[in-house]
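Single chain ahead, written as structure tokens, the form predicted on its own.
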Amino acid sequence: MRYELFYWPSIQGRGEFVRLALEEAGAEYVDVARASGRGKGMPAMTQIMEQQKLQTRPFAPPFLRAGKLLIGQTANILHYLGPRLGLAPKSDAGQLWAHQLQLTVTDFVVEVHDTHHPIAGSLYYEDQKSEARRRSKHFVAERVPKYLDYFEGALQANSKGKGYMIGRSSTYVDLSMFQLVAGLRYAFPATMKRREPFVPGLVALHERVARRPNVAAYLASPRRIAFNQHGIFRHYPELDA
């Protein structure tokens, strides 16, 4: 199937978790807002979001068009794509566990975002610097260890796997762990330098995913948008205390 991914064209953001899955699987897809031509670009994305009579109209990007389906929310998209791309367990229990882990990733990503926008997304970072410093102080001291230790524990508890989060082979959750580590290294390098010795499994998983042929090719290509100060993972030195 040829998929169409709809997400903002200049940031990795939440859409990157979906991009990584599509790239790892070698799936045929179009990153619609980044493409040019008829039915492409930002107008194509906003047109769907503004169709009030569309019953399955998504609340916000990312969303995916797969045939007649229009699927929103990152974890929901990956729950759909995983079995179809060979990136999810075959059992119902395994797929639910993968979905549960991905939903926890979603929770963590919200907290990452709120370190630099703790008051309102409509305000600039410069309008909420003092609140961001206060929020980030608790984030790096409490939330980063809590989430990373949880994921490390889930990884170590997978007795069937060889360094994978679920089962004996790679799933979309492993790709999401890679993105979390990469994003946190960019946004909070000092914090990650302190925390990585406590999560060796996640660090090794990040390196293993980065070496996978399709992922490595993607990372080296212009399709991989660089981290920047407009996405979820932003580096403000004053927040990385």
Second form
Number of protein chains: 2
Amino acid sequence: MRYELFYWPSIQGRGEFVRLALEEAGAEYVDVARASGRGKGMPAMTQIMEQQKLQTRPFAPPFLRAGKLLIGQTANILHYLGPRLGLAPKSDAGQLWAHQLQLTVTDFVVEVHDTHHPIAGSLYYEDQKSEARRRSKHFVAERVPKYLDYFEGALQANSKGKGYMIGRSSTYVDLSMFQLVAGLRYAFPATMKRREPFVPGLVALHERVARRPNVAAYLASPRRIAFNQHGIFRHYPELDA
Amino acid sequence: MRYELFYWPSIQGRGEFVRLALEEAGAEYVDVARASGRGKGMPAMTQIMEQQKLQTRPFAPPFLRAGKLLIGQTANILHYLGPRLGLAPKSDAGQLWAHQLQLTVTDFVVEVHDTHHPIAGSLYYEDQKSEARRRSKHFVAERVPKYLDYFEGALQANSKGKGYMIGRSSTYVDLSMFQLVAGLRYAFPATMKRREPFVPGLVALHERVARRPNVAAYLASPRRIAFNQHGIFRHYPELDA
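Could I see the form predicted in complex with a further copy of the same chain next, after the form predicted on its own?
Next comes the full complex, this chain leading.
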């Protein structure tokens, strides 16, 4: 199957969780908005989003075309792709648990985004800076520990596989943990320096994922967009108190 | 199957989307934190949330016990329950689409919550009132139309069934649309008065769901907790400009 991923071309954002899964699995895919030529580029993405009569029109990117299917919502895409890419547990119960963890990642990602946009996505950061500072104070003190400790706990509670989030082998949830640690290190380096000693399992998982051959090749390639000040994870030193 | 639902006992909140599905299907279930007796009430819920070694420990309520499974995340619970309660499409593609819509409901619900808590869940509304007012201004002007128009569009694009969100029969997504309209009417009556003429399909769907026998019986029963100022949907007139 040749997949088509539709996501903003200049940021990692939510699309990165899908890119990582496709890359780790060595899947054949086109990152449509970043490609050029007929039926590619941003117009191809916009055209889908504006088709009012489309039966499964997505609310926002990322979305994935897989044959006749058009699938929206990051966690939903991973739930679909996971078993097909060999990146999900085999049992239904295992897939539900993987999805539950990924939906908790989704919740966390909203909160990360809202540290710099607590008032409105339609305003610039500069127009909501004082609110961002106030929200981030609570985020780094309360929410980062709560989420990271929860994920560390899930990792430690996995009795079957040392060092994997679920079962005895790598899943898309491990890739998402890698991305969370990487993103938080970029956006909140001071906070992470304080918190990492409390989540040694996640830190080790991040390193192991980064060294997996396909992931390492991807990270070294131009396909991996660098973190920047337009994505979900942004580094504003004033928010990382 | 006798289901056990775990959710905060005094609010509709996120748990309400699950309660509506269980009620519409006439499923046998216990709303554990609201029940009394051995193994019930709030202590039963807290005890699960604090079990660090539990294999699929949820991050937050609601969660559902179904036999040996313990399932967290509202949309994940509905994704599991849907086919079992006869409230989801039969095809895999249909179930993916239902889940995609429900995940968009999840996104919207976060934004509804953050209108009154834009800074931190750990602070009182009164301590973030000016930020709440600013966020709500954008919410009612930009986000409510965007989400409602999207859901109305999905309803209209459903070529198979007049008046259902998906296919030819009722699904949990129809119940969720009912709950969104009901909640928004409670929290943002002035805004809804302006917006409802633009989404006649959703308004009609809300009425039809409310009249379904099992839903009507539920809404008239003490099992339906009234909207109040502790849930997700709260009515602060100053936020409904």
